[in-house]
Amino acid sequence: MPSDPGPDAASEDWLVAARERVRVFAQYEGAFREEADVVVVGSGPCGAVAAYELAAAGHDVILLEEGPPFTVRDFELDGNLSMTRTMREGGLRMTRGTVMPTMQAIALGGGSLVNSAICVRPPDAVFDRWATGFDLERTNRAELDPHFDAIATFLGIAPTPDEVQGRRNLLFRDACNALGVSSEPIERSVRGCRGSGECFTGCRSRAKQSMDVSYVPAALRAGARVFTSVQVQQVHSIGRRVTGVSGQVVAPFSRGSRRGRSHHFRIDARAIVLAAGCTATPVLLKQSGDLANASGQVGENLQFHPGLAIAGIFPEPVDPQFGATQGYQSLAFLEEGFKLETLWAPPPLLSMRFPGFGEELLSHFAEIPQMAVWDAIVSANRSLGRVRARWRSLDPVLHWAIHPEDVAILRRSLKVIAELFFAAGARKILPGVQGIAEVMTSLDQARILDSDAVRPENLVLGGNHVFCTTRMHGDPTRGVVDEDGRCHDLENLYIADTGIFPQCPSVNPMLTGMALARRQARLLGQRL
């Protein structure tokens, strides 16, 4: 197999390849039909890696993406406007049951366009739990480390340097040191980061190695074709083999509505890789005649990393607009079930955690120059849900309920964040929990955060890490795919997204998903 060269080709090479092998909405003049060795559905981190590996191995690959490509001119610094353009359902997708927003991107590059570029390897204990609980033999750190290493080299993954941390990130480091809690700079896939804190709305410096500037161009240089603004609506099969996919061209920013759809297409292929995402892949399988679901597990076992955050106000300026969006973390509490991180987002999005209205709300906006925000994500392995198709739509309906034991972990994480803020010298915190004090000025007041006074329905949660809806399992009756990502029921259908995770990975999932996708793409390439 070829080695990973990294995204080092000149921009002129990318433009030549794009003109020849990238299609955008304006270029579709009618219905079309194509053939390929492999069609990859979804251009996010997992799909882009799979497309590159297969194309680099000499296979004819078509990479499909429902969203449009974005350039620097297309990025909107207004967080609300950015969400309506880059997120499915305008960024307003919610779970039912326990209500929690969850954002999935619709753009070339998928979630990598708008995430914080965090690339963390799960500890051995995560894979040990996966192996014992899901009959897996080869999914461990020793097996995956070569894939982690190759991706790290390709994307320039490295710890965030101090010069782009900014004060809000370094305050977290200092707080951890004061309390004797281990912490470290977050490893991110960036080259030449300037600390602009604009990851969420798109990196205007193009330092972030999102898939549209890294793996997708590399796939194009290797000979792949990329079709954007195409919505896959069905996977076709005969017996135990899939034969291709079909769907319609969709106008950018139409959110896949019927009014935005136009020409039909079909692509025939020797193998299919579904990388549409944990919430979209099961819906597509259901809409294709309940495909790959002899186990009954398609769309089941929905899991999240529910996250929450606290804002701390310091006596002196923090200048939070400068610094890596998420530059520091602590893995010290992984065995307790949570990971701590620094965080920044556009102020309109942060304001959902601010208490009050009118003048009171404005007073909190006025404190933003002295503000830092730190968050926790929880490995909520006991909190389960399911994905179903919405009526006459490919948008999912997400049912999910937080388990009481996971609520206890969320409470504990809130208290730890509060302790860190006061250790760092914050003069007050905004815990963002309804039903208790909106502002706290001492650690004594914050002790209530780890108590039954914090009710699950009063937490302001977010869940953008999503897993397990097409889970990997060694037993075909209990899972959808095997360790190679191949569907148990079909000989040539693979799934390469976080839906194949057996459980939450305890850390940010992008790098693990990419490593699994690299492994399975190389195995698929050998089988073709």
Given for the second form:
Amino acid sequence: MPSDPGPDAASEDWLVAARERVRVFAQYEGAFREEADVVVVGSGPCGAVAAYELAAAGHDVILLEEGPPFTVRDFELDGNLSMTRTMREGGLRMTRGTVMPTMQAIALGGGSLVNSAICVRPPDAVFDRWATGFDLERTNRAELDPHFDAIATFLGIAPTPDEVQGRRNLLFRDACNALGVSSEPIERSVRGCRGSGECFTGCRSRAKQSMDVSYVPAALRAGARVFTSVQVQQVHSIGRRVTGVSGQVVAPFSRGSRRGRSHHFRIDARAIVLAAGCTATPVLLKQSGDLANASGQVGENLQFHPGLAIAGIFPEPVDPQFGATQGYQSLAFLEEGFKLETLWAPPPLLSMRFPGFGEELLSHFAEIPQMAVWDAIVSANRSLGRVRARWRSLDPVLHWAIHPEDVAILRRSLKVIAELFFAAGARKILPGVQGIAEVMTSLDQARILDSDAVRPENLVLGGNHVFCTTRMHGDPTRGVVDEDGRCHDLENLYIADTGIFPQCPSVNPMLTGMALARRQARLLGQRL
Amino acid sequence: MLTALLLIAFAFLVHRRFLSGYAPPPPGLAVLHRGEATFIDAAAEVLFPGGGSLPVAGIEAQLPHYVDRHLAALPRAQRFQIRALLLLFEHGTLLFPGDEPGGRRRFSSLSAAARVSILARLSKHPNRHARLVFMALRAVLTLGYLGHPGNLCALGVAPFEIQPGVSDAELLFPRIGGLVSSIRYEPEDRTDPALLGPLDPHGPRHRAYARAHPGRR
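Having gone through the form predicted alone, I am curious about the other one (the form predicted together with its partner chain); can you provide its structure?
After this comes the whole thing, all chains and molecules, with the earlier chain placed first.
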């Protein structure tokens, strides 16, 4: 088995050879066909880890990514315009049913390029639920801890240091301390964070260990080939075996238009790992003749961590642009169903739901220097949905409905955030909920947040953690993949993304997805 | 004959309502037509009035150019949705007129007071969908208005001036659209952000932003 190299472990001789194994859009001159031991579809955290592990084990690996690689000079500082470049559907994807924005990145490195690098291990209770509810015997902390540890070492995962927290994060810590609520600096995959607060538009310092600067280069170093700007449109199979994938080259930022597609390609492989993401993998399976769906579970069981946020205004400036994008968290309420975090994003994105217009709106804008934003993500295990393929498209249609019991958790989380803000000395909060007071100046006023006055349709939710659409289950009639990530119906098709989670994990999912991908890649490597 | 006359009259009215009478659009727009650009300025003028706490007023923030750039970058379906929103506001006065004589004129042709009145009604409307339409328009324009470098700098929340890092990604991948052979970085160019330490919270802002607000560093 390969050992995980640190970023400085290899000599520099690999660079020339590695560059030759990279293909970018400008290099495709015609249709092509390739062969490999394994083709990995998707270069997000799970796909990148799988590609590296398999390549390091000596297998011939091709990693495919529909988006382009972004260098620092390709980053767009404007948050909104950045999203149009790095997100599918221009960052404007919404669920139907309970309407909620949800985003999926399209870039080398996937979501890791534009997330805040949070790496949290789920508590034992999550794995206990998975084990008992989904016939899983080996998916627990003891089994996964070596994988968590190896990834943590490789990516330099560590608690966010105080010197880059910034005041808006430390105010959260102080609030938790004042109320006797446990809190801790968030562990992130970052080396040398400078506190620029711009994780969501791409880290210009290159401190964040997104996949494009960590596992993808490691996979190249280990001999993998990386093809970017290629859209996989079909998985080919014969009987119980998949034989390869095919699709087309797509121009960067062609936004799904037919004119952006050009040369066809096909890659034959002994095994395929689908890591296209929880919403794209089921669509690809459906478009490939309803592959791996004897259970009828492909695209079903869609779950989110729906989140909401409150802005608090403090009496004095907090210099909110400085500090880790998400630096502090509290896991104290996990058993109640929610996790609390600090949050920063480009101010125009945070301010879109400020109340009013004209002078009133401008007065809220003027208070941004005194603003902190704290959010909650909810373990919405009861709120289910499904993914369907859009007609003649690989974009998904997402149906999802919030369950009344999960609404109650959201309300409770709102009230707790309000309590924290007032404990920290905020002079007012903007709860961002329709139909109730737009500005609250006291805890008494905020008590309404945990009441039926907060109607579900008036909550402004967001859900970027997506799960369960190809869920893992020990029973082949009730799940799509087994505990090793292998499809029950096919001998050599694996899925490595958050779609295989049997339930939402209650904490940020990136590290768990990577640990599962590492485990299954090692198993697959032995089977090849 | 009568049908033909009616059709001609209808076409005339449609043309007059939807296309004629707009000032020429500002130069450099790729997607927006003159009516949409006019509407955006008319809405920005009342959503983000001048003389307030921010240095750049809505009408000065070149929002038609910002929205144009945003639309150009969006997939067709999302672009259509935003353009439909602009159209709905501009001509929604047919169904929900402004509070003044001639209130059914296009939104952009109404007085500022009438535009304020329409937005106020929508923002507090008992129907949730009406409020959502208002919030959608406000969001689209807020992105450009608050994102204006002059406003972000004035608030002290513009991006920091940072020496761009050089990682393995810069060594391995060209800029978007380029060839691998165009990469000019070598291993010795690699940077280590840990050596640079935390930024100064009051430190200089990105030069493109600072230029728009010379009063700040």
